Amino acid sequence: MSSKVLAFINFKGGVGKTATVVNIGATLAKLHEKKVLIVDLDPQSNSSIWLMRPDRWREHVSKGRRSTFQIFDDALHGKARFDFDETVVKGVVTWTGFTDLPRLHLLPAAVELLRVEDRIHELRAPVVYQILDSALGLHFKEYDYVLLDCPPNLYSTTKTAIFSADGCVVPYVPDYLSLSGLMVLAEQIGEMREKFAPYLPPRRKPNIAAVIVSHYRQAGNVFRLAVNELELSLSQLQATGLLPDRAVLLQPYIRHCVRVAESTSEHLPVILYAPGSIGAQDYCDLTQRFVDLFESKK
């Protein structure tokens, strides 16, 4: 199977984007024996801090050198200082000091990524949108899955990820504000695709491939009704051509789970922290659907 490069995006924060990236990535590595690379592009560095303890992370990315910031800084200065082998973090260190999930690799982020948007306008659009491909394209081929954890916006860093990806995955909390944001996101990706199609590799057409519902609560009708609205909106977007017919709402929905929240402070994916929890079970089931979807595509 060729590598699948997927951008996890939503310009609304608090939708479970990082939790989705970390836990799908960990489950792919542990249960499906896939080689997975998580690329953290968010200055908040949540995926990085989740999978690395804060002191180790701070030491590793000191001054931004061994982080994804260096990729963009190199592009801005015409340098080639980014070193993949020095930057990549392999596996997850557990409480005992044992390294688990050896197939799960991470390119960590650094807060210096905040500087990128101030200067990236100095580069012309085609160059901007090819930054990740140019720096990481050959390395992507070494993995079964590459998961790009994007900032909660549609600025240049996120656009770069979208244009480097085979498809976009949208983590989603079922409420009205998320619904309106999804429609805007689909429109923006459509406009970007049309405007910059000449600069894309052959056959790559960025689009939303899947929507994942997180923080789902079964009590009452609020979330069920919101998911019904989401399904209707997805059908409408497909009818207007803003979404491809093959775009899907993946199930199961990820239920609200305290164990998932706790796992962040333990710097472990939930499948390692609380493998018997409903969160771990939901991510296991969802990851199977994830594999079924992306490995059935030609």
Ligand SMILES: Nc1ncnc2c1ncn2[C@@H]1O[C@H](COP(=O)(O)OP(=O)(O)OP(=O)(O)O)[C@@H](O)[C@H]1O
Contents of the next structure:
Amino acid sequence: MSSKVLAFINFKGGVGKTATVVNIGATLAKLHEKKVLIVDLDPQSNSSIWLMRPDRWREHVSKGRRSTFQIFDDALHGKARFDFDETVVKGVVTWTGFTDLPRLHLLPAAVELLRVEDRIHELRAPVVYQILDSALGLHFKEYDYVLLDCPPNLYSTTKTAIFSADGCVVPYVPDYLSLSGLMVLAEQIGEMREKFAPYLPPRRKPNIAAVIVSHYRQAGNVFRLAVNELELSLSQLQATGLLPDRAVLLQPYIRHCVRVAESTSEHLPVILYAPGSIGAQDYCDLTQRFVDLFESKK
Ligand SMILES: Nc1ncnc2c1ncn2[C@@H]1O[C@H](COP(=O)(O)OP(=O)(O)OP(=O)(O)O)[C@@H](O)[C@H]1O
Ligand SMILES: [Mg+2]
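Switching from the form predicted on its own: structure of the form predicted in complex with this ligand?
What follows is the whole complex; the chain from before opens it.
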């Protein structure tokens, strides 16, 4: 199976990384019949809590076992305790207690991931950048899409995600102050590409593949103007080589939708929680574009 491994990154917090991973993942599984693995790499464990509910998640990842923390703990301490089959969670449990979306799988995170950042940089560079690939590469091949939900920073855990991905997807809230952040992000990834090229297999060239606009509001001019600025900025970054020409601003923009916000506490992706909402509609349309982008025969 030819899998696509995509890291969802932005060092700005609350921009919709988790919402995008969960909702694109669920839509790919439900409407496109894709086999999808969500890998939660954020100590906040938001996609895990969203899809598993707190009690089940807490019990499953007790002391960091059966979570992505174990992958890093193994690498740091020379252990081999991570077991994919024991850790992976299959499907989403609905209100009625039944499991839906059998094609959507999750490797949950645990708060213990917080401990990883302090120690991971002590490892030598080539090892750090291969941690996820070494532990999960063979399993990734069993999925059509692997979506890596990253924390809001560019520290070591996020770097391992960037280095094991075929491309990065940047969820972005269009406002004036976010623009400089996007440019810094593109520069940082450009630096990683140069600095670590010798350690990476040829097809692993960290790059931004797509930008997704989230929390879009039509009221007033401010978001429209900010999107215009974003488009301009993306073409400038492409002209300077910091962004590849094929990087795209995906449409449609995900509108701010109270149903999406509610769906987190109902522990369902929005297509299951409120299928008729604008949030569900936007994510369905966006996921179609996502498939067009990543499965084009270019
Ligand atoms: N389209 C939307 N409409 C309304 N609320 C949304 C939408 N998308 C996300 N949210 C809400 O915004 C909040 C932040 O979203 P999310 O957790 O996905 O961001 P994040 O980038 O993953 O955050 P962090 O950086 O902390 O990981 C969440 O409470 C989520 O429910
Ligand atoms: Mg998140």
